[in-house]
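In the form predicted on its own, a lone chain appears below as C-alpha cells.
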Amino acid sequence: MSGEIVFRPMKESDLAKAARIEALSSPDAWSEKAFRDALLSPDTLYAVAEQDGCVVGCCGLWRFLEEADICNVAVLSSCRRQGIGTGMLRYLMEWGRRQGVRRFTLEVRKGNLAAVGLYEKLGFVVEGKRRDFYQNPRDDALILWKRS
C-alpha cells in the first residue's frame, strides 16, 4: 500500500475489520461488540486510518470534561512506521480539543518500545506506573499524561 492516508470517525461498516486490526495487534483485544457499545457514547470518539480503500489502523478517545483517555491505538503491522499512529492521534487529540479536553492519558505496555516513543514525541510524559497490568506476556503499565 503507498496511497494517502486518509483520518475519519469509524462507522459501523468498519466494526469488523477494527476488532481484526487491535487482535492482531494485542492479546487483550477488544471484541467487534466492545467497539460497537463504545461507539454509542456521546463522549466517545473512534477514528479509522484508511488507505487505498482498505482500514489499517484504528483508536479511540474517551472525553471525561477537559480530560480524554486515549485507547485502542492499533496499526496494521504492514503498514506501521509511516506516520498512521501519529495522524490517528493528531485527529483524536485536535477532536478532544475542539470538545475542550485539556488533558490527555494513556496506558501503554512498559515493554512497547516504540509505542512509548511514539507517544512521547507527541508530548506525552510518563506519570505513573502499574505493576503487572498486563496479561499475556505479563508487564507493566506505564501511565502517561499530555497537559495542553
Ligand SMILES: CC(C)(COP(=O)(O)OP(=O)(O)OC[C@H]1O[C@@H](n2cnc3c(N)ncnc32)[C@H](O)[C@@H]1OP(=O)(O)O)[C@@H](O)C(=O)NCCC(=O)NCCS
Given for the second form:
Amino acid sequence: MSGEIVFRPMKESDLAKAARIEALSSPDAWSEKAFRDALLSPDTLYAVAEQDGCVVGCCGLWRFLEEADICNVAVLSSCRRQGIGTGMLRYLMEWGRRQGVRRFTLEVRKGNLAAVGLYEKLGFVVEGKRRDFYQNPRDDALILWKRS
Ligand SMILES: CC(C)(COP(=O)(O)OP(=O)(O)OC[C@H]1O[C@@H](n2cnc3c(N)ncnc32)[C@H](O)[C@@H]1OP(=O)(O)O)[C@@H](O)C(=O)NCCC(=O)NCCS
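Okay, that was the form predicted on its own. Show me the form predicted in complex with this ligand next.
Once more the chain from above appears, this time first in line as the rest of the complex follows.
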C-alpha cells in the first residue's frame, strides 16, 4: 500500500476490520462487540486510518470532563513505521481538544517499546507504574500523561 493516508471517525462498517487489526496486534484485544459498544457510547471518540480505501489502523478515547483515556491503538503490521500511528493519534487528540479535552492519559506495557516510543514522541510523559498489571506475558503498566 502506498496511497494517501486519511484519518476519519470510525463507522459501524469499520468495526470488524478494527477488531481484526487489534486481534492481530495485541494480547489484550477487544472483540467486535466491545468496539461496537464503545462506538455507541456518548463519551467516546473513535478514529481510523485508511490507506488505498482500506482501514489500516484504529484508536479511541474515553472522555471524562476535561480528561480522556486513550485506548485501542493499533496499526496493521504491514503498514507500521510510516507515521500512521502518529498521524492517527494527532487526529484523535485534536478532535478531543475541540470537544474540550485538556489532558490525555493512557496505559502501556513497559516492554512495548514501539508504543512507548510513539507516545513519548507525541509528548506523553511517564507519571506512574503498576507493577505486574498485565498477564500473558506478565509486564508492568506504565501510566503516561499529556497535558495540553
Ligand atoms: C505502536 C504502534 C501503534 C505504532 O504505530 P506506527 O504507525 O508504526 O507508528 P509511527 O510510524 O507513527 O511511529 C512513531 C514513532 O514511534 C516509535 N516506534 C514505532 N515503532 C517502533 C518500533 N518498532 N521500535 C521502536 N520505536 C518505534 C518511533 O519513535 C517512531 O518514530 P520514528 O519512526 O521517527 O523513529 C504499532 O507498532 C502497533 O500497532 N503495535 C501493536 C499494537 C500496540 O502495541 N498498541 C499500543 C497499545 S498501548
